Structure formats: C-alpha cells, structure tokens
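Below you'll find only one chain, the form predicted alone, shown as structure tokens.
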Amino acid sequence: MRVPAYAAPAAGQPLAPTTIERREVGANDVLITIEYAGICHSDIHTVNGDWGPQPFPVVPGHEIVGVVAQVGADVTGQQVGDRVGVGCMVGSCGRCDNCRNGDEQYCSGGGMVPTYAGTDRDGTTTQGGYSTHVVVDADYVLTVPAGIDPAAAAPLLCAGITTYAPLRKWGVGPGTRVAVVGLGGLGHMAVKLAHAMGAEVTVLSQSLKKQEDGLRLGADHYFATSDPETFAALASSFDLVVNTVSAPIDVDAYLGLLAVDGTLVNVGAPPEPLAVNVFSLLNGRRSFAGSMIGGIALTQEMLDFCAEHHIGSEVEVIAADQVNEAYERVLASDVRYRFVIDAATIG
C-alpha cells in the first residue's frame, strides 16, 4: 500500500512531499486513517541529525490520532471507526521483565521500535504520521476517549505522556509542591496535568512573558529564572522539579529549590551533557533522575485523565506544506504550545 507522506530526504534537509509503503495489514495489525500528527522537537533533533545519523528519507511523526480503516484477523481491541492514537513506539520485545512491568519504553530485549526512524519486525525502517496512513501492531495502539478534541489530543501521545510519567511516578497530588522548568510543549502539559492531579504548581520561565498563559493553565505561582533572586527565594521549596527544557541548565541551582528528599527529573533531553556537584545531591537527600515517555498501559490511563478532567494540548493546527516553517517557528518558540498538522491536506 503506497501513501503520500512528508520525508525528510536527508540531514539538515527540507521536509518534502513524496510517497511511502505501508506494510499489508497483518493478523494483530490496525490500518489507521491519520487525521492529525503533532509535531514534536523530538522530529526536528532527527531531521537535523542532532542525535547521529539517521536512515533517511524519514517520516517524523510519532503524536497520531486518526481511525481505524482496517483490523487483522486476530485483533479484538478495536475496530473499525474507532478513534485511536499512536505514540512514540510501535514494538518491543513482550517478553523482558520491562516489557512485562508494564515499562515497553525501556524494553531490554533489543529495545523498543520507535513510530519512525527505527527498525521494525519484518526489518524495514518505521516511518511516522507526517501521512495518511499508517499500519500499527494492535498492541501499540491506543484509544481516544470521547470528549478530546482529536486535534488537541495528537500532542497527549508524547508531550502528555512524557509529563504525565514522572508525575505519577513520583506520587504528584494533594498537597504535592511542583515546579514546571519551561513552558513549552512539554511544559505547558506538566502544568495542565499537576493542577489537574491537585498539587501546587509554579512555572520557572526564562522570562515573565509568559506569564499569563501560565497562570491560566494552572499555575499557582510564575517566576523567571533570569532573575537571580528567584533561586534564594524559592530555595528548599519543591518537592518535584520537571525539567523540560532541552537545553542546558545549571542543575546545582534547580537542585537547590528541592526540599528534603526531593527530585529533580529531566524530561527534555539537551544534546550536551549536564554537569553537577554531589554536594547538591548529599544536601537535602535529593534525587537527580530522568523519565522517557511511558508503557502503553499509563499512556492509555493517561488519555483517560485527560478525558475526565478536559485536558487537551494547546494546539496551532496547519497544513502538511506549512510544516517547513513550523520547525522554523518552533525553534524560534514562536508557539502556543503545539503545531499538529492536519492529516488531510497531505497528498
């Protein structure tokens, strides 16, 4: 099955439009019709080549949404016209004691199958949702409740649960104090999903411009950390820091802002390594950890939360031939909070 797609031909390289192969349909397989993909920093870093050579052309794409066309004989998940979403793998090994926990996004048994630029079973390179169709292990697919927008709900397979993740994990609730590094794509969701979970939520921007959009998605307090003074006066004051910035940070200072015992997690991933003093961690019995996205089984509880509680990313949706300038205005930060390109206008 040929469908239109956008790739990038190579390292550095505009997006462009051209056409790809789907596999056939499979006895676990789902044919999806792609109504939305998001687009995700993640897709630019592979498309520039920040992360090592990559198999081009690719496809970015790993924040779907669409419906189900077509189910392999075997599939009793789902069925035709559901709506469903894909996120950042379409494979593991099933059988590790990650794969079994739950955790399929740290398989051990040869690692998970990225939606694009990875190595799928039958030893193609995956191509994500920059198209019009794509062909899912049913075992990776997820369903979209009702009540999310399906454009704003694209963004929740990464950006929701790579910030979802850690704040489960590190038992975000009542009472909880938590601090969001950034408002961006990443950011802009811890927020919405800590208020959601009941903590006391503060944004830590390099700036203050932001700072309505902050406070109208949840957050109870707004600093900038261009501000010297913003680090004595919020020392020892959290009890989870989320980083989501991608570029480098000073850690011994965000470190600072923890309380006794709590945790400073990187979600974005800069491409330098991060320095940091022990003497941060030995003060206070703090954490420095790192979190990656989540197994399907809390992407589905996520998507979940986020129906109950009206939770959806804040979206600029586009058209497949503007996707060029979207990248462009990403890394300018001139958006709020998420491109997802509509599905429809491309081929």
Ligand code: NAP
The other form holds:
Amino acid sequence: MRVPAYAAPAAGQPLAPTTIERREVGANDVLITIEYAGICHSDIHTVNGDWGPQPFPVVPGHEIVGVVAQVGADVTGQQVGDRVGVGCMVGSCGRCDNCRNGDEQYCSGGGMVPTYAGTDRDGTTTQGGYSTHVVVDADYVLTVPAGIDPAAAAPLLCAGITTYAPLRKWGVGPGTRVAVVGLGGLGHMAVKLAHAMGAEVTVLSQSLKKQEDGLRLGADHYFATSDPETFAALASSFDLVVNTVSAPIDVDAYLGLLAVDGTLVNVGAPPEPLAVNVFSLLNGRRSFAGSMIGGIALTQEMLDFCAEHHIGSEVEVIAADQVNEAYERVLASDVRYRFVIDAATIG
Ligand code: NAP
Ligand code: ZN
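Form predicted alone done, so how does the form predicted in complex with the ligand look?
Let's see the whole complex now, leading with the same chain.
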C-alpha cells in the first residue's frame, strides 16, 4: 500500500512530503497507524551523510508510537487497537548467540535490520516512522504501557533504551555516581532514568542555560563544561560517565573525571575518530566503552520501568512541515528535549 511520508531526497537536502510503498501484512507482521515519531540526532547524521552514503530517498524515524490496525495470521502478541512502539531495529537473524542472548542489535547473522535506510529481509530498503503507517515484524514491536502519554513515549524507543541499556549494564543503582554529558534527547532521558534507579546524577552541559531544567528532571548537580574549573573540581569523582554528545569530545578530560574502575561509555556517535591517551586509562584502571541501542526484551523492560516510575520524554510536538526547522534547532543544541512529529499532520 502507498502511504504518505516525509523523505530526504538526497544527502543534506531538506525533507519533503512524498509517498512510499509499505509491504502487504505478512503472517507475522503488524500494520501500525503511526501517531508520533521522535526526531533523533541519528536521523540528522543519516540524512546529512555524516555516516557515509545512504540509499536515498530516506524516510527517517526510529522512535515510533502508534496503534495496531491489522495483524497477520500468526501474530499472538499484539491485537488490533493496542498501543505499540517500534525503535531502531525491525529485524535480525534470531538464531545467532547475540540474538538468543537478547542482544539483537549486535546480530552476527547478517546484522540487525535498521528501521530505515536498511535492507529488509525481502531485499527492499526500510523506510522509517516519518509516515502515517508502517508494517513491522511482530517480534520487533513493543507494547507501550497504559499511563505513558503516547507523544512522550515515542522518544523512549531510541533515546530511552540507548541510555537505559548502559545504566543497567554498568549496574547503576543507589550510591552510583553518574555523570551525563550533554542535555539533549538522550541526555535528558539518561538523567531521568539514572535518577529513578537511585543514582547521584550530575549533568555536564556546555553552559548553565538549562540548569533549572536539569535539576527538575532529576539531576543532583549541574556543571558547565565550558568552565575549565569544572574538570578540576570533579576529578576522579564518578563511577560512570555517559557521553551523549553528537560531536567529538576531549576523551582524556572526561576519563579524568572517573574514579578507580570507572567507565566512560560513549553513546554519542560523531563520525570523527576520537583520540585517547592510554595513560588516562592506565591511571585508575579506567574503561572507555560504547553501547548501541538495546535488545527487544530490554526495551520492553525499559518501557515498563518508565510506566512504573511515571517517566516520559520532555517533548515539543511539531507538525511534519516543521521538521527541517526542528533539525536546525537540534543542530544548534536548541531542543527541550525531543521534537516529536504528530503523524496526523503528514500527507
Ligand atoms: P541531541 O538532542 O542533539 O543532544 C546532544 C547534546 O550534546 C546537545 O543537546 C548538547 O547538549 C551536546 N552537544 C552538542 N554539540 C556539542 C558540542 N559540539 N560540544 C559539546 N556538546 C555538544 O542529540 P541526541 O538525539 O541526544 O543524540 C546524541 C548522539 O547520540 C548523536 O550522535 C546520535 O547519533 C547518537 N545516538 C547514538 C545511539 C546509540 O545507539 N549509541 C542511539 C541514538 C543516538 P548541551 O547543550 O547540554 O551541551
Ligand atoms: Zn535514535
């Protein structure tokens, strides 16, 4: 079926309305009427070609919330009318060790199928959530618990799971000292989630402009990284630093903020290589790690955790024709804290 969407026609070009083909609903597929689609900085990296050539036209969007409109004959987990979500992944082999361990995003049987600009199992190019409808394999469809506003739930499907996964992996809980670098879409979710897990949370932002917000979202402390005093004052004081910055950072300066055995985990994905002085790691037995989104079971756990703790994203809902302006604002760090497209305005 042909459905309305917003697509980038070529690298760096503004997004424009179009129509795209969605496949017929297969036996294990779910047709979703999209309500909201979040704007992730990864969408912007992709359409700007930061991460290399893409199969244009690209319909971005991997923070999708909507309502089930139709299910295939073999689908048992979802029913028509359910509120559901789709994140960054719509397929994986399901058989390799990583898939069986719930790390489908690290599928070694051909790799995960990204929600857009990926090659689907039928050989077609996947197209994302800046659209009115999507057809997705039921195994990659999440249940959005009642009690989370659907617009505020959309960003949980990427920003939420991408920050929840490392917080869980590195055992964050009461007593853990966590710093979050960058208070954007991912950063503000990291603050809310780490706070709900009981950690002592510090925001490291470029300036103090958003300090009031940061403290309201759950941070205990807030520092400006533009002030060199910050790095001296906070030396060796964190167990975990979560870097969400979309641009290169001075890795050594942030490693210096870790206590013995501390970890700097990078979720930000700038295309440029980052330099590390190994002595920053030797001293204090520190680790520099990365983490990419999260598996399907963990994503459901995160959604349930958010419902239990009354957590949603702070969103600014926009009409689809404001998407290019929203991209500019994200690039200028002028987002509080996630733009979400109202899919009813598409087409
Ligand atoms: P975002 O909303 O733009 O937030 C990034 C924040 O980083 C900004 O709000 C800003 O915070 C800070 N920042 C931006 N430019 C900076 C610079 N030049 N120097 C220092 N700080 C800067 O982006 P997002 O959607 O959260 O995504 C962040 C990054 O994570 C992107 O690279 C994205 O592709 C990546 N990502 C990775 C995964 C994964 O699986 N690992 C998943 C999703 C996204 P302040 O104003 O507070 O300084
Ligand atoms: Zn994303």
